[in-house]
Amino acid sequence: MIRDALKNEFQKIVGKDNVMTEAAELHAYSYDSAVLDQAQPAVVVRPENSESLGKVVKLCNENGLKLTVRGAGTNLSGGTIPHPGGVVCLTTALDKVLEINEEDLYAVVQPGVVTAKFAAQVAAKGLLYPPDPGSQAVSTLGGNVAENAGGLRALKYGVTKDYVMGVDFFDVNGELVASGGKTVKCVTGYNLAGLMIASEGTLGVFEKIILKLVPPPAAYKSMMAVFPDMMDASRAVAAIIANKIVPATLEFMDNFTIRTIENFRKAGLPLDAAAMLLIEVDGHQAQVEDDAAKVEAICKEHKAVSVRVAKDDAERNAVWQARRDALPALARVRPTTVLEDATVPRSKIPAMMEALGRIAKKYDLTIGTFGHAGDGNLHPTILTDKRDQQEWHRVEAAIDAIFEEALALGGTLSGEHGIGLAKAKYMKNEYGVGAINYSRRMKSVLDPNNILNPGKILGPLLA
């Protein structure tokens, strides 16, 4: 329960239609997209401009009240569930597109802007904004930098973090800090945007974001490679790219993933493939056909049964379409989904299948398996009922080896997801006492009453 008093300054800075207090509207932002336990805040600010959110990071700081920064909470990772009674600040009104300047390639945006919404808009202007999470209908691009989201065109294109020229974020006092700027080249001062970037709100709260933009190819095509055995699917991507051709896209579904999403869309999938790879090469044409020649040949020489290419942007439209429909469709299929992110070199790809083959068997469960496999980012699906609790205990030592697993291949807790609470109890398996440690003297002086999403990233010795 928060004091009148407060409620009030709250209510002066953002307006009173802009604070909400009772229980059934706090409920809705007392959760994220992770399977965590839910915690519901005292109160949900949501400013309007820039003044407004720097005064509100203020107010927090001054009367200790823990800050949890929320856009559209599609977090996988426990980023945006806040701390119990304390303050969520929500972003959605602060989604303004500021500039997208066409002759020096970059946009200026504010952190509440709908990451699909501004990418149409950049495409509007004949330029492309690469970054493309699963969540880009609905997720922010304050979220996607705050997470440092991904997508399926990182293999080739990169993550947000390449995108990002220079964030501007209030710091806990909430003063303007202003980082990057306009320019390619910028070393002024120390890397304050970088810092920011996947600091999932521990460290500042975003006021607005310069993003670079980069020209679309100019041709593409997209192509099924459909194989009868899971291996010789994720061998084939590790060919791919030993073969020194990067796609724009190269992702992977085992046969569970495929008739899940066929049940769900009727797409026309090969309802018999054990794996299927999805492809998009991309650039000028004749690197475009020469490089669709190679991977189709890689494919076949990996046992692929057919490889067919998309005959027009209908086609190929649609067989992403089912790509995207891989969560939502696997969702539908047991009251729980637990969507993990396990990140491992590419070359080790086929060595981290077969250990989630292991475990989905040692631990009887069910698992679908999709992902950016051209990056070595898998998304082992596992399907439960939370309210079984010797189903979910399985599930919690099944997470456990999943990471053990990834990380014994020189792998990595999250490609995507971030930590946020669910993962921030691996971190010292990643990176070791050290770096944790350093990091929490790095926050202690920048957030000195610890009101910044307390408890995210570096574990709960903090919260």
The other form holds:
There are 2 protein chains.
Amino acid sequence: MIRDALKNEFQKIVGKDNVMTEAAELHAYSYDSAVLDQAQPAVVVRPENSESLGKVVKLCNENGLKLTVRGAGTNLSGGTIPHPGGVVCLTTALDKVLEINEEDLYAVVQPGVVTAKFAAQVAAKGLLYPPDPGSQAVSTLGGNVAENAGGLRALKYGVTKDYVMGVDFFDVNGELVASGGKTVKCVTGYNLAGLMIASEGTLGVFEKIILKLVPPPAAYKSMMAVFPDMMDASRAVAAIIANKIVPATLEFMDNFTIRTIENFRKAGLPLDAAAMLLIEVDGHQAQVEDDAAKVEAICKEHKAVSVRVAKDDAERNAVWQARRDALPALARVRPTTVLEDATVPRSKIPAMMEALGRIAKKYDLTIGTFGHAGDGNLHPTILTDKRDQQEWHRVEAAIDAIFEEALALGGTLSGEHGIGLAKAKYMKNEYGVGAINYSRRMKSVLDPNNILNPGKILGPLLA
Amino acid sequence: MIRDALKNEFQKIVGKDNVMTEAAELHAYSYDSAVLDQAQPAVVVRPENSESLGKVVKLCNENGLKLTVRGAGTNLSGGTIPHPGGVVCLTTALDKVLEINEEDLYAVVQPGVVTAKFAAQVAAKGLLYPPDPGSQAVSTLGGNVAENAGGLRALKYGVTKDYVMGVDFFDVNGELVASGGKTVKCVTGYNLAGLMIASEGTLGVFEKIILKLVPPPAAYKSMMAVFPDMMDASRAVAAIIANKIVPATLEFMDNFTIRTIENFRKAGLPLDAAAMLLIEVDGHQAQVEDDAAKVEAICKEHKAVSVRVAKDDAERNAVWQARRDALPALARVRPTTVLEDATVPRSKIPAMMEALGRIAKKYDLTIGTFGHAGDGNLHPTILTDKRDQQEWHRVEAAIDAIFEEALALGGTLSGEHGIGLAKAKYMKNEYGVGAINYSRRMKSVLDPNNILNPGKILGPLLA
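Now show me the form predicted in complex with another copy of the chain; what you just gave was the form predicted alone.
Shown next: the complete complex, the earlier chain at its head.
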């Protein structure tokens, strides 16, 4: 429940229609895409301009109201699950592309712009915004920056971080902080834009983002390679990179995922394949030809039984539709889908695949694995039912084991989904206490009342 | 003067030979490459391993000793000028390349590794570390990260920031903080590695750095285009980018710089050229051919009188030797060389060139301009004599005018040289007070005694 006086204050800032307190509305913003407990906010507000956004932040801080900023809520680590009784601030009305600069290859956007819509506007100008997180059709650019979202093209083009040139954000007092800029080189002041990336709404509230654009590749070629042995497929991934080829995309799917996709949409996938690689190379036409030929040869050396090269855009779309189907298809198998993203150095993919097999067996679980093999970022997906307590305990033990294995292989807890609420307790296993102490000190002074998305990344703080 | 007891403590940590307090030694570390007043430290220490480095930091903090970490001292904004009576900590003995991983395309280095030596070791393994700051022959990787050093290849390959995957650093208490990692994708915890980049030694002391490596281009081609009109040359730069060509390097030189280089080393440069562009395109052989042809055509469209394409490595070296000669040649003309790096969006290069001409005339100064035109990062170089007070006042006024112009064009105070002591007072002109307040709050909690390279970036603090 929120006091009437405060509700009134919010209404003054964002307008009556943009303050929600009905039970159904509060429920709609009590969860995100992570498999975690819901938490109901006391109020949901939707500012329509920057000025209101800053005032919302200030009002929350002055009244000790916990504030969670939310784009599309596609977060997979609980980063957009609000504090119980707190405030959810929607960025959906802050959805303007303020500038696309073709001469200087940058764009300025508000945080609520939808990723895919932005990418399409950029493409219409003959340019490319490469980051393509799985949820791009609905996710927002603000959320992408707050989580440092990855995607399929990260192998060659990098992740959201690599495209953030500047972020203007409100500090917890509602004061506007500018950082970065529109120049390719900029070393003026602390890299606060860099600090905002992956900070999950805990250090500031984004007002405006400057993103880098690049010329699109002149040509591309997609391929699908089928392997009778999963270890051969994962060794082929390592061999492609070791041969100094950098595909735009290099995706992996295990047999369980292949069969589940085929069951979901009859696409003619080889049901008996132990694993498939989906690969796209891009660049200058001649380079594409050379790279495609080399990739094909490497796959065959690693005992691929077939390598199909897409002959036209329709065939190319079929390849990538299969990949896009992976998660929705797997998600239909059991009531609960736990999508993990522990990540390892790419050469450790074969070892990680072996470990995932061992873990599935040990805990008697169904794990379908697919993902961005080219950058070591697999998505082992545990299909389960959270209501079955016994099985859920085994799921939790398996997740612990997956993290332990990834760290032992020199990897990380999260490649692209974030820490949020889900992985905060594992942080010290990766970095020890030094990084946590340093981060907590920083948070304590930048958000002394701990109102900015509390509990995320650092776990519960005392404030 | 340092108290004997403290000197003794330092000797216990780093060994007797690694503690310097002689006048000549202190003098040697009282300045860097910026045109600023010297400041003498009380002691210079040189730890030979990580453990000692951490202990030095701790000892300084416990005793309120101001600490400036120094690599090669090539800093151009006073970032390595110590606090008077403070401690200089040399990283020159922390010079080990700990790992070059060819499978996973990363390297782990200590902060004192020399940039060019590292690049050569990487090249020997058939890989590329792209950042190539002007001082690379002597500069250290720790310094490069602390300053986010740029270089000639930034246009296509980015700057140091784009190659930092992780930084382990000591906080002010001497506690080790880990951040980032060896995976291409990593969103575990705050982007502390990102925060360290360009922080100029004010937020932590680097222990170890993880750097990204890339496969080298298969082919390259260098060109030199001569223009009778400077504005045509700068328009050609904008046109190359607008045509979606991304050269590895795209450098500019004005007539004064050309004549000064020719005077320095008879290289056969065209003395009557108003301006020259030095360009290198790289990548797949076919792409190089196409890009080179397009660049040549664009230069000719913009009234270049000649475009010479280097036929072999000797001719290529001659092109880049001329560029490397620019600063040493200019530096010989007058006793004092002020090398600026205010940076604008690339399409604003013509406007910036015009402004520089106006400023030189107004303040009756000799300004030679060269630099990284492709990324908007020019180096207007004022040739003067600091002992001539009247002229020096005009220089200071001209610098103010250059910054004002760059900011008015949507640019930034510093593209790659850093803020240091030199530009701290201009910070608020670019970002306003919000960013400065936020940064000062952060600094106040991460370095409560203000011992880490005080005065840099944020100016004098109260602590």
